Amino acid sequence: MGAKKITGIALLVVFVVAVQIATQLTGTSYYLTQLTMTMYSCLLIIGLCLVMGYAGQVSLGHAGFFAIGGYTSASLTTTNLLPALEGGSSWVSMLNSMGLLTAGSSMFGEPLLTVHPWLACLLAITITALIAFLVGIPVLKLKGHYLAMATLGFGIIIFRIVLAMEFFGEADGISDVPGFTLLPGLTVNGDIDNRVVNYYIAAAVLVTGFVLLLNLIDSRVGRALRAIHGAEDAADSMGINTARYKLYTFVISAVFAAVAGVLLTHYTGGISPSDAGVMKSVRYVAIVAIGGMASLWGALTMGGILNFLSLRGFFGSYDDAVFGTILIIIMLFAPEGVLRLTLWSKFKRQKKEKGS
């Protein structure tokens, strides 16, 4: 990683710390709740930016991958396995003897035996990656609006599954999801007393993912992805295995979405079918487009701003309509993203030409 990127990451870390200190000094620490949720959403967004901006694939199903991760972890950490253990289940007994189950109690004081959050997280990521791999093999052979429609169909399928299945709580979703203890003293949950710790946990996860993607796009793989985005047929003729690169990129992006889904679910203590809705996917695509499809920094910046405003209720009941309108406007007038200042540059150039 070059000095310029290291400086950028350092400034990002300084900004994160400065925001936390500012909220503490101004008595607005309650903002940290929305900021933490925003950072988990940004983790999905930068992963989607990799697919759209570098592999040139439009995905309208990433809310589905988010839901797979979140629902898998939520269901495993809330399903009581104590009756199965008492019934002599060999699988449950084996998991319990290996320390992969955790004992607790429900809000009504009933004893619970559930899958440990670490195991649930690993299973959620693995399942998401496997589904993305299986879906990506046929779907990524499509291009343009055909690919967009196919991924949209996938997202709708996931939405209908979680909405219809009793195991996933149907329309009510899953609640009372326990906290995720990463290390002693570091637990992902929504406790007010743990607000600052959770803010920095989310920031650490986001910055780590961001650095990994920056390194990836600067590597040989990144150069291959840019070649595929620029001219897929030409890249294929030069010996680049375009199908494999697109598939692996799609899987990596899905894993980022799954991690975001797992951590945000444990932070908020629940997940609902709305998290897998089509408009969620449209919102993610809109944010990537606004920031610039080939700009991780742009996607991160606009994702942070727009998600925070949305969570604070700035757009009110018109939230989805605002994001849909923004997407249309960006695609029509600034396809390279707002932060590229394409329109402003053209305006200044035209004004200069007229003046001369």
Contents of the next structure:
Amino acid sequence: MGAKKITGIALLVVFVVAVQIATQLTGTSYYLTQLTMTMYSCLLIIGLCLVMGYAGQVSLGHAGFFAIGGYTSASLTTTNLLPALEGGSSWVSMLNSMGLLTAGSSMFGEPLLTVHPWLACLLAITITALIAFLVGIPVLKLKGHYLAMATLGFGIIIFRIVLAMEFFGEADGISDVPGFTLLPGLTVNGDIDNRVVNYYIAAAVLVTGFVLLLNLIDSRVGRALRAIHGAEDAADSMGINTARYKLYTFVISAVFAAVAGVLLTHYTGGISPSDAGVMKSVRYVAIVAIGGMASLWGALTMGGILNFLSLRGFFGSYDDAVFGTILIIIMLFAPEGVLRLTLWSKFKRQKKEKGS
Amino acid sequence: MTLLKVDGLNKHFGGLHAVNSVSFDVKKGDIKAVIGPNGAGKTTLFNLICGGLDADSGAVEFDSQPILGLKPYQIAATGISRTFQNIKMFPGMTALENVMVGLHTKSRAGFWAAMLHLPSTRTEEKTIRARAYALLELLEIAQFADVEASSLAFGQQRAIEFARALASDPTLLLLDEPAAGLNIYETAEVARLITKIQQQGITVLLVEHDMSLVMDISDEIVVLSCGQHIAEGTPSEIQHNEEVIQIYLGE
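Show the form predicted in complex with its partner chain, please, the one above being the form predicted on its own.
All chains and molecules follow, beginning with the one already shown.
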């Protein structure tokens, strides 16, 4: 089991490096931009896969969590606090003296004082986790379609909020988001010279998140989640606090979405209301579904392929329609990915019987 | 010594008095059965004890502690395990994994430890895997450890369910119609396993329809009819009780 996991991860890392080298050799390193964006989307998708595929809780609100993360970081790192500092705000001067603010200049050369990206990032994650926790408590009492509807409602609320508030840039969203220097020399931004570095930053974040989730599902907690998914009352009578497990899983997957939101926003330099849109959430759910629901590898693979094709404009203006269609087909022919699993196990059993 | 004390338990469903002031004790180490015709309130009584339903009034004490009003997962933590009438295997999991879920209260690893795959988690995982395997051996189904549980025959699934319920080291095991859906051979097999479980020092309370099973293995029997406690005693006492015979055979 353990050896299989390590081999898988090793192959994944080899693949990531191979792709980068291939783009370099073929002079197609412009692909790296879409690949980097794809990997951040995949981070959200594997988090959603945990909550949907393993814990069995559908969420049509994950674009909302992505947006909370992205918008929090974007607004904090672009709001100029210099006027507030000069106006004598004790809060701002305290943050400044603690070294949590960072000075810069706008594209017109005027001086800027903004929240340091690290602080903004941590705040974004904390706020998202808190909102997921508070929303999760009542919402996760619902099951099946009702849960889907409630999370859909949550997603719509977030979408309308970012669309309506001036602080979040209304329909334009937030642009000119500065780069995020993780460590000296490692900056998340969209500079062309920095493309390879950013590709590897995204890959490192994604692989780390992926390993964490692989470990999680292959553990006592993962078994408890699958038990809740399969037979909640039986899981309950095994001593599993089902409400708490569902809630924690929901929060973890929201945090994955928030990290994706923060990093992708700093990478592309902006975020707009469409990133919080319901169609985005539908797309994520469709990808997890086509990946086989309870399959992190499936979600990662399909997330990689479909997001990349979509970003390359392969689906043209039918982009959203493609993902909607995928979702309908999956729900008709393989709800919960069960069909795929049963077909596969039948196939394996037949093979075994023939062999013996 | 009394392990479980059911005292004046009441439950209404609308106008139906499903459980009507039922009281009885379960002695430590015994196999006690609750029997009664269809609609006698057996399953309702069972669910009241397990926390699946809220009682209208009355008390249930386990090991001198009140347990009425606790949630199922909290009741599990006190040392009561249960099985289900319609065997609830966790789909997609092997027999071994099913039993490992049963070891939930016996293990610690939380979200962080699991995600980081800490050394303590790895050791714990090994321990519970070995323990789960030992339980499958106890119930004589170790050869199916790596087979998907829901693809096995009913009798085997029942044995896995027993192993899963025993995993939490319960002092009291509640069995909801353990012979439901089984043929006579499988029923005999289940009866033997229940006695084997009793020999491990575990007290058993079962709700059952199948008379042969109950008469063979029970130390004491409670008879319910229309939600009321009609009779209580050893199997031979119950077999000769006029009222019980009347209920079962009619006028």
